[in-house]
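Below, in structure tokens: the form predicted on its own, a single chain.
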Amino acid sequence: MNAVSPGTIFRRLLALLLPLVLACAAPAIAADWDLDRLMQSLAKTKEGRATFVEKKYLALLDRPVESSGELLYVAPDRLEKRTVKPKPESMLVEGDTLSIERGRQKHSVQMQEYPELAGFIDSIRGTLAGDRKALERSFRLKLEGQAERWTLNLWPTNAKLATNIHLVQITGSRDNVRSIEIIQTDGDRSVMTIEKVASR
């Protein structure tokens, strides 16, 4: 019977262990996750492009509405969806202002006097910036799952903002927020799927 070095014996209880070990380091770092963490990593991008696909669930409609085209954001407050298909059409909220061009018409409005859609536009600018405190103004929060894979659930404590949102629930990757859902309170309903554009 051939000898076995020593080697040969580290290696393979390397190989038994090294899972086992894995196994047991995972649960601690998952137990480091929670939502200051999630909030100090979406606060480190200073700005970001992404391509967005949203399909909005109509109770009047067979089928979803589906619209898509490209989403700019630079910290903290200016966001910019600009809508290709089917029409064009550009939004921006910079700061209390918000600006709306579709075709040859322009609209601006001061979000103070909509409290509502103030809400929810904090809610996806709060979270981009990664800033707790401005949720929670609106929101009571909740988030699930671990850094690779988490979902962050808003549901309105604004009583005109519930009467509108049931939840707002944002899932995401790390740094990375992937899709968007608003559900409101009539059962309709709007999903969208973002997709980060790599910097140049």
Contents of the next structure:
Amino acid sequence: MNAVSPGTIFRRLLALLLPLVLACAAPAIAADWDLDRLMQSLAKTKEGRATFVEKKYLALLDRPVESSGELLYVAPDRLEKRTVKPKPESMLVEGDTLSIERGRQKHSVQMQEYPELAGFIDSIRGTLAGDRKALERSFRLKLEGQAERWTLNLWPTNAKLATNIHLVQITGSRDNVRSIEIIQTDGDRSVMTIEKVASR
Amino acid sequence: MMRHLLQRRWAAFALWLAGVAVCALVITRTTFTADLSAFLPQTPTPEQQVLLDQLTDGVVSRLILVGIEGADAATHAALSKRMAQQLRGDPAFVTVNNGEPVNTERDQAFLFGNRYLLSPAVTPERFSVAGLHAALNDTIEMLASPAGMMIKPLLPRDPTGEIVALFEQMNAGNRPRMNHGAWASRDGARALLLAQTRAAGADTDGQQQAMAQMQRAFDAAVKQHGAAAASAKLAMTGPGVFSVQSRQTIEREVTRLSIISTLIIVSLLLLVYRSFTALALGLLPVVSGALVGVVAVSLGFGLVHGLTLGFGTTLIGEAVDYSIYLFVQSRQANADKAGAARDWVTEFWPTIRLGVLTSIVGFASLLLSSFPGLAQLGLYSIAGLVTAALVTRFLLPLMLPKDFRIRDVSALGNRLAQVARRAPLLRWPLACVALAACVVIVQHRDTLWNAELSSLSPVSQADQAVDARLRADMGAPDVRYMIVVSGTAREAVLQSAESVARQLQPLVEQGVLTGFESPSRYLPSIATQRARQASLPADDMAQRLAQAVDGLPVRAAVFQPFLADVAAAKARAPLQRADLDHTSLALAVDSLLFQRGARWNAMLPLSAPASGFAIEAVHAIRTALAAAGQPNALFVDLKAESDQLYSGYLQQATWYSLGGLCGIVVLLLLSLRSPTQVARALLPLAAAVVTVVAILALSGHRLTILHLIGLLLIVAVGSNYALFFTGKGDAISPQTLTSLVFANLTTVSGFGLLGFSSVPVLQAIGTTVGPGAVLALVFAASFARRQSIAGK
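What does the same protein look like in the form predicted in complex with the partner chain, given that the last one was the form predicted on its own?
What follows is the entire complex, opening with the chain shown before.
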């Protein structure tokens, strides 16, 4: 009779178990929540409507200032922010043009003239569009969390942007963006929470 | 007897030479121009004066708009930056702007540092506790907006948001968009640059130099940039550029026309005379006339316009007629050599004299015109024709060599006579043509005349198209409407401008105006600055602020820098013009506030909605102006002003032309002493005039003042032909007929050539008189009585 060494038994056991392990592990790997997956699912949204509440925490002020209104997004590059409170105001970004309407005042600028503004707006627009390349032009990206609750950190790499903005932190669930927090280099920050409106 | 004649000949020749020498001397000291001065009134109304200032000296006249096109957008922008860099160091330019942030920081620092003196929002109410509370609340709300990030750093110093208000006020105008860091057209096809020259718009030499500098800077930039820029092109426009271009066109045209018409006439004369002596003698009256004409204009007007010289080529055509009559007739009478000249004097001089007189009466109507260009033409022509006639009458007969003979033209004359005898067969067909022409004129009566001054502009359609395109790109429509305030002192004018601005502001809010400019925006009057300083609280400022922050999420302690700035603004001396130096606001003030002689003028350009001002809007503006109570403020519509100027010229020219026509009729009546014969002489001329007008109308021309003058010239020149055909006594001889036809050919070639000119003013006269002179001769021959043409 041939003696069976413990090593052999272990190998056999392993051979038996491995497919099982793999079979169990496989779904976990396939569902792995990485940046590309996030971008892909975000890119599927062609049009979106949401309400927002934005709070700005400024060192100068004793209380945060709050504004609220509606966000409208049409892929790939149209983003409109309609503030209702405290004062009606509208900001529209389309292509390279930024238009702001406040009371009777109407301004329109080309974003390439204001690189710090362009970088900031691209962080939001790029996230909504799921355009990783556009985001990586101005930011270093890091994704944390799971598909159900993810956090995307954007650190500015562009020097001009970096003098003002320390970090843009976007949270969400699957293809829904839930909040955008901007932390400025002087410690002031703004938090915008977003509530998706069911598409008509 | 022979020696006596020789002596007289040399004496006369010496006298003529002396005259030529004097003329030459005057001409060497003459100023020649080719700018817009020919079109501008010499005794303008106040509104016209504004137009004149704008055209000749105003900042608007000093602007050169530049487009760089033909390569890719990045190359355009790079070239624009290189050019701008070089031109900014060039003393020929006051400013060069292509959107690069050259003065931006200095401008912003100036505006921020002086915000409490400059901002119209600074009032006692705004600095009351309630006013401060409201202003602070607004600013805090603004922090919540997307612009909040930009204003946040300013909050401790400017919590009432004065700088935001100032920027909003000053950035109201349209700016071109930026592309690769420089201004570009909306479609990205061109980079744009705006330069202000030191030379005034009317200083054509200075403008030409500035244009050359611009071109050099562009060429250098292209060279530096390398292959990518090889296809780039430079386009320039502006009032000064137009002056330079039209001067070049006029100079080129005048030279070309003079050479060609001289060649044609010399060839014609050689063809008839087959003699260089006769040619030289024949040109003698022409040269004398041209010289005296220039001298007369130079002495009478102080300068000679290029257009006058261009028109002078036509004088060659008319003045050469006189010697043609003399030579052809002298050949006829040459059988009795000694008596040749005398016969000519008795037989033909009266007819020529009458012709010269009718021309003079015609041109005299131009002389009286308040349109300086026309007055110059009139003086030039009268002086030239009188001289040519006198030289022909008194010098030429003396100068004829004793055996002077030109080729026998009687064979040609007889052939012409045969043709001419058949001409009356055309009487009825031609009468039908004239009637049809009348019908055409009646049909086109509404579109017959062009009522715009620009119809006389020597600027080509292509150049005008470039201008329109660059202006549209720049978002700088023509400055058309403005309010001009004048006074004896800068401060008074600024105060008036402020009270006008206060009345205009509601119109902007109602949307009647899209906006307006005022020098007081950049440099308020001392009175206004003092009033603003008085609005700022003194000792109790800190106290008011402490009360104002009540209920707001902010502590008063944050605003220490604000308190310091307000105290400094209250204590400082008011701003003067010199404080604006080295900012782009200085240019804005200087272009809107300037001194003319002893008077100060402030301009408030108004921007109309895209559709222009409706009549109600103009009415609202006039009402606002009346409410401002400033007697020295004028509302000026530059386009209406220039068109009105022109229609004034046109109306006056119409009356004077009719006067000239009456003069010619009276002259004919006096000399022919028979109303029937006068009517007979005038009928073919009238027919020629209506036919020419009909042809012009049918070919899509709209008549201008110059066409009108052309029509008068048809009558003046054509009356010579008509007189020969309706002449009393002997029938018209073949020789006379030959001289008439040759005279007509020279006239037609002189004027006809103008018809091919690219200068509208010259072209108008050419296309009218050229065909008109031929028609006058044909109509005169056809309507003549059959027996008035002698047979062989």
